[in-house]
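Read the single chain below, which is given as structure tokens and is the form predicted alone.
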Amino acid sequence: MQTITVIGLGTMGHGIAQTFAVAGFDVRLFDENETVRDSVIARVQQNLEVMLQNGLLESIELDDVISRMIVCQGEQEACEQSDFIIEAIAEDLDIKRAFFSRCEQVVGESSILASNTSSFPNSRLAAGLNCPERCINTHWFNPAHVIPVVEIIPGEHTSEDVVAKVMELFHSIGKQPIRLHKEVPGFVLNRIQVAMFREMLDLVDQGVISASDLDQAVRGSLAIRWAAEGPMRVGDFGGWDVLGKVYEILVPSLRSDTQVHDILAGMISRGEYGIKSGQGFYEYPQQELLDIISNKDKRFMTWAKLLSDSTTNDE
């Protein structure tokens, strides 16, 4: 595979496109929003400069990377003659299925069709396609150009040959592809995240701890241990006999309902979405927004580089 297509160039898409271009692939880009489409090169260039400054990339020629990215003015132009097409469009099943149906009409027989969906099983996305065996989910994490792990989720009809090619492709661009062996709603990492958010929101709502203290507590304990070894190995080190007892004692008191927590529902009803609205658990003044995002990305990059170096040394 040499030519990659990325459809949808917003929060996730531009980082996905950048990752492939840095790895030496020719990348064709399209977004139906003209403003998003016209700004993608500037956003990628800014990302690359920050990554270079923080040592997350070896020395690269920015012009070479940018030259491999071709912004197309139409969806068909972007998709035809491409070897691997990935969509990062609206999280709407009908919209995604319609896209794949159109895409299938213009790509070659060997082209692979991938989705960056964070929720829909590939078997539902590929339903009705002539060649569902070449469809697969590749679930990236934000920011896509920084976070190493990508979940790889085959559908019911996805061929093993396609899975193998996608795993090899993602290894070649410096990612850590993690294959899932069953389709479950939300895949793996989103399920873990939501389960933890349910309990964390409840602890904040009960007044057990403030949101800022909870962040500090997690960053200075669980995050360090899990980043270094992973939760299952940390459990091995702690001893499952002890953890089993703790589990038995705590599980009855953990929040276990299936409703959106009142504290979260209240924030949503007030339009407190987080950084996109300027208010979440923290305030995000408009004049400080770029600095806040830049500093967040720099911290992510520092940890990503540390983990990358650690993985390389382990090998």
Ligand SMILES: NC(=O)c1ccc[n+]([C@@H]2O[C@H](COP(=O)([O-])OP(=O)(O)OC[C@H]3O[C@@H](n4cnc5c(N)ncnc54)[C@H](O)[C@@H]3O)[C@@H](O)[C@H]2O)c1
Given for the second form:
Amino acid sequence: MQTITVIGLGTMGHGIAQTFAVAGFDVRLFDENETVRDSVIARVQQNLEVMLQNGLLESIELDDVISRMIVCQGEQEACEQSDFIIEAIAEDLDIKRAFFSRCEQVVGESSILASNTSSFPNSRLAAGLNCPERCINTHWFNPAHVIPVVEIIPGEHTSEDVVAKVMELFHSIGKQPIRLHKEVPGFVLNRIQVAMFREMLDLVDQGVISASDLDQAVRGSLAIRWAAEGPMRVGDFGGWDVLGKVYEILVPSLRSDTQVHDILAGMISRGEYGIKSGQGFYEYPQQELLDIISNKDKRFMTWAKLLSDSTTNDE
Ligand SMILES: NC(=O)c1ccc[n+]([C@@H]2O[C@H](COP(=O)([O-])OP(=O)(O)OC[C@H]3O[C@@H](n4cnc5c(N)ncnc54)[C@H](O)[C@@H]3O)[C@@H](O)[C@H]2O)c1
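Could you switch over to the form predicted in complex with this ligand, since the one displayed so far is the form predicted alone?
Shown next: the complete complex, the earlier chain at its head.
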């Protein structure tokens, strides 16, 4: 593969495009919003500078990377010469299906079509395509240029050849592609995240712990153990006999209902969306937003670098 196309250059798309360009691919970019098209290169340039400063990239030529990123003025122009097309457009089934249907009319026979959807099974996205075997979900995590893992979720029609090519492609750009073997709603990591949020929101709501103490508690315990070893090995180290006993005692009292928790519904109805509205569990003053985001990105990079160093040392 030589040429990659990224459609939709918002929160996720710009970081995906940047990752491929850093890895040496020619990347063609398109967004339906002209302002986004006009600002994407500056956004990537800023990301790259921060990554260089934080040691997450070593000695890349910024100009070379940028010169490999071609912002196109039309969707067809962006897709037609490409080997791998990934969309990170609106999370809307009809919009995504319409895009893939247009796309397969203009791309070559061997081109692969990928979706960064957070929720739609690939089998639904690819239904109705002439060649559903070349369509696949590749689920990146925000910030896409920093977080190493990408979930790879084939649909019922995706060919094994396409899965193998995508796994190889993602390894080649320095990502950690994790292949899932069944399509389940939310894939794997969002399921885990929601299961944990259900319990965490409940503990805060019951007044057992404050939101900030919960953050501190998780960062200083589960997060370190999971980042270093992963939860299943942590279980092996702890001993499943002991964990089994704790599980048995606790599981009847864990929150298990299927509604959105009242505390979350209340925050949404009050417009407390988090950083985007200035208020979540924490307050985010408008004048400090850029610093807050940049400090968060730096912390992500510090941990990503640490993990990548420790993985390299293990090998
Ligand atoms: N934000 C996340 O944390 C996250 C994580 C994983 C996956 N995703 C998924 O990635 C996709 C994009 O999410 P995002 O957060 O980057 O959204 P976003 O709103 O930040 O960006 C979407 C971009 O796509 C453009 N767009 C929309 N429809 C288009 C079309 N038909 N053609 C061209 N451009 C179009 C918009 O102008 C916008 O710039 C969604 O499917 C989302 O579920 C998001």
